[in-house]
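A single chain, nothing else alongside it, follows as structure tokens in the form predicted on its own.
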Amino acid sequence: MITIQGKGASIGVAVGPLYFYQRAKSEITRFKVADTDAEWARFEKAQATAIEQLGALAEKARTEAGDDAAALFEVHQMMAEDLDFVEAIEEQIKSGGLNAEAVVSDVAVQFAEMFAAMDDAYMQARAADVKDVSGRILAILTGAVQGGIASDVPVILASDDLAPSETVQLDKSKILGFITSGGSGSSHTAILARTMGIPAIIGAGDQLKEEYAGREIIVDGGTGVAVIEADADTRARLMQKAEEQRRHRELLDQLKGKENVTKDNHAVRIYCNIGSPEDVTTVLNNDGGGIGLFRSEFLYLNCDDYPTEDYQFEAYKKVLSDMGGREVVIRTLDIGADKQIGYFNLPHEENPALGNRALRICLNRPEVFRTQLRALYRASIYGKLLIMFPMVTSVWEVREAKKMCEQVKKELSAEGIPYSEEVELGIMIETPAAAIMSDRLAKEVDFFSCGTNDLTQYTLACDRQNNDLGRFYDPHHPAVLRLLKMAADNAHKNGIWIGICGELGADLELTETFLSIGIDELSVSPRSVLPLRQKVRDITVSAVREDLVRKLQSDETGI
């Protein structure tokens, strides 16, 4: 039996084979082949597989997001069959005698450069298609795994950590739990695990060895302990714990349909954080009252080029329609820092967390921002839409964003395209500047939502992705709580509501504090809705608030 101690990132116990995430190899080996006909046949087989995969993806995209989304994969299918492209590969394999991987890589570069040099913008965009199609064929030739998992059975997925672009491609039906050597409680792996409601352990370090692959592992996301090939007693104890958790979830299910009201009739909205339209099912299954954060950047991460207005429109329309009139807060594009997208061609930054990211990118690239806003307003007639701007530090930024919204609405009106006039605009309070300026910012918007992950990072000067900082990254720090209270007070003074959409919203140790300082909405991972509802129904806010005031007056607390 081998015991690994990490940090629990998503509660629960899961058991299954340990499987290490497989990344595509970036280096292409070049060598001469003796049988060029056999090598050409190898390419043809890989080409046929790629075309089949793209066809399946087109159908999946059509079902989930409409014809425009499917068109991208259909274009890639045509590129994989393009006669000039295929003949160039055949010529170089048969005359040059090189292996298929090297030839596909060389021809892809040639064609991409040719398209990029053209004057026509449409043809220039085909350069990205060539790269994507050739990358898919190369992955098949080299045996790289699409989506990182090549297993017939569900697994406990192991990795150093996963980038946002990797999490969106995972086949989630094959994942029982996560264990990573790196990462932090606010890393994308941890967030994904909590959204899926499966156990996760992060920060296992060099205890997690690839030589353990294939062996049975039990992960306990509550304690951060993982056991490989557990002895009979340990296995029985952990399986008993899993069974107790299952029974607890059944008890929580009895809370479905109940109100989020304290014993003294103080109501709070409990909403959900999601990353894709497919997550709506989990929201509804867990009785979420609405969506407090739809991370729209995952639409961009899931594409090989800038997503079109129609592609985004279909995604937003689906979420709003599926939520049946419940509020849906969609955050505008929030990339940069730990969420990098290749086709944006963002320059390297020494400190990207403090660099060109989120709303800053949108204001610097109005054509990208305008496309998203048009899609959002077009979709607004299908439900109750609220638009939220991230990474705000100044009043002028909010005014610029609002001005863009007005321009888009005028454009749509001129084109005869309907949109709702009832769309609320809000901002994220995730920088100390926004919290300190919240008295002025509240006059510009309809609501605040606090992103506690970044607020903690910027307030404490602690990188949220750096697991080595440990106790220094403390979301319970009095400075963070003081800023939240400041923002709540200023929101209510100006007649707007305030929520929390960061991971701290699900921290049951702080529920009483949040309600006592005036937080109106808590947006959490879907699996956290019912435990949070139970906590809310068990407390008396008036008593908590009186106790908090007493502590403030006697200086017993740092809030």
Contents of the next structure:
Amino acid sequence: MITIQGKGASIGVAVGPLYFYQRAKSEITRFKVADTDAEWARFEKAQATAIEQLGALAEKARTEAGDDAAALFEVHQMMAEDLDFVEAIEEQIKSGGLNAEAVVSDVAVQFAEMFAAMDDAYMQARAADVKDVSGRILAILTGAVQGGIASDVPVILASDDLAPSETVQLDKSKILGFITSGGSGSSHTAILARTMGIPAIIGAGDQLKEEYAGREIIVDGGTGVAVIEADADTRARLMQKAEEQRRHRELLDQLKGKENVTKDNHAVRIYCNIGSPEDVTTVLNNDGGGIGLFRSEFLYLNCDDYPTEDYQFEAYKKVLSDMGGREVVIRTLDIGADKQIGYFNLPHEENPALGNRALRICLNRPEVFRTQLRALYRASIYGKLLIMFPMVTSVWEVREAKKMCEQVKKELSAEGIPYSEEVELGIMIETPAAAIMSDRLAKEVDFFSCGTNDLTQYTLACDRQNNDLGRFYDPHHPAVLRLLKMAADNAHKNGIWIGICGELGADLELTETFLSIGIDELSVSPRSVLPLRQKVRDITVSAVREDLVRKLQSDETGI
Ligand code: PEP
Ligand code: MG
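Can I have the other form now, the form predicted together with ligand PEP, not the form predicted on its own?
Following is the full complex, with the preceding chain placed first.
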């Protein structure tokens, strides 16, 4: 029996064969070729296919998002045909006698370095284009396969860590649990595991070895312990725990249909966080009152190219209709930082969490933002839609985003396309700037929702992805709680509501504090709804409010 101690990231006990995630092949093999003419012809064929693909992408982008969007693919097309680039490849294949993959990869590095060293910012940005075009040609040459799970039976999935784009493309019916050597509790892999209600352990480090592949493993996502080939006693103990958890869920099921009201009649709305339209089933099964956060970027992560307006419209329409008139907060695209999407061609950044992400990208790429807003407004007639902008720091950003909404509404009216006039607009409070400016921001929007994952990261200067920061990444830190209170006071002074949609919303140790400072809505993973309802129904807020608020504002720590 081998015991691994990691960090519990999503509760529950699961048992199954250990399977290591197969990443798409990216190594380039390097070898000498005998027939250099045939190798050159192989390159030319791959180049022609790439040019054809890029042409089709440019046309698609033009019809859906206009000439600016198409231009990106046209630049890539020109690059794939660029004489200097192609001649360098021809020369190295024909005189060096190397295989096409190795040559394309080498020439791409040379050209990217050359562009990156130029003074002009525009030319520097071409380095990313060279990499992108070469990556496309290389994928055609190598017939690269998508990563995934090539197993007929459901497995416990192991990996170093999974990027959100990898997680989102997994076949969920094949996953019983997760175990990763890296990762952190507020990384998006952990968040997704919780949303899907799948047990997960992160941060197992080098205790997780590939040689264990195929052996039976039990993961306990509550304690962070995983056991490979457990002895009879350990197996029985963990299976009993799984059974107890199942029975506990049955008890919690009795709370379905009951109100989220404290003993002294203080009501709070309990909504759910989702990543895809399919998650609505779990929301309804767990009696979630609405959707407090639909991370729309997962739609983008699931596509190989910009999702079209119609594709997005269908997804938003499905969520709104399935929720049957209950409130649905859809957050506009929040990519960047750990959520990278290849086809956005975002330039490399030294500090991506502080870089071009979320609303910043939308304001800089209005054609992308406009497509999403059109899809959202078109879908708005199918339910109760609220649109939320992420990563706000300034009032002007919100005004610009609202202006885009007005433009989109005008366009739809002119085209005779119906939309609802009742759509509420809100922002995430997830930067210290937004919390500090919440008095001004509250005058611009209909609601606030606090993203405590990022608020903690930015307030405490602690990377949320870095598991080694451990106790330094402390969402209970008084600085974070004070900012939440500040935002709540400013929201209420201005007559708007405030919620929490970060992972902290489900932290039962803070439920009394949240209700005491006036949080109106908590949006949590679907499986956290009933435990949270149980907690709410068990507390009396008025008795502790003054004390909690005093502690929060005094020098007393521990809150
Ligand atoms: C947050 O930052 O708390 C949040 C809800 O957004 P995300 O986790 O997707 O960054
Ligand atoms: Mg966030």
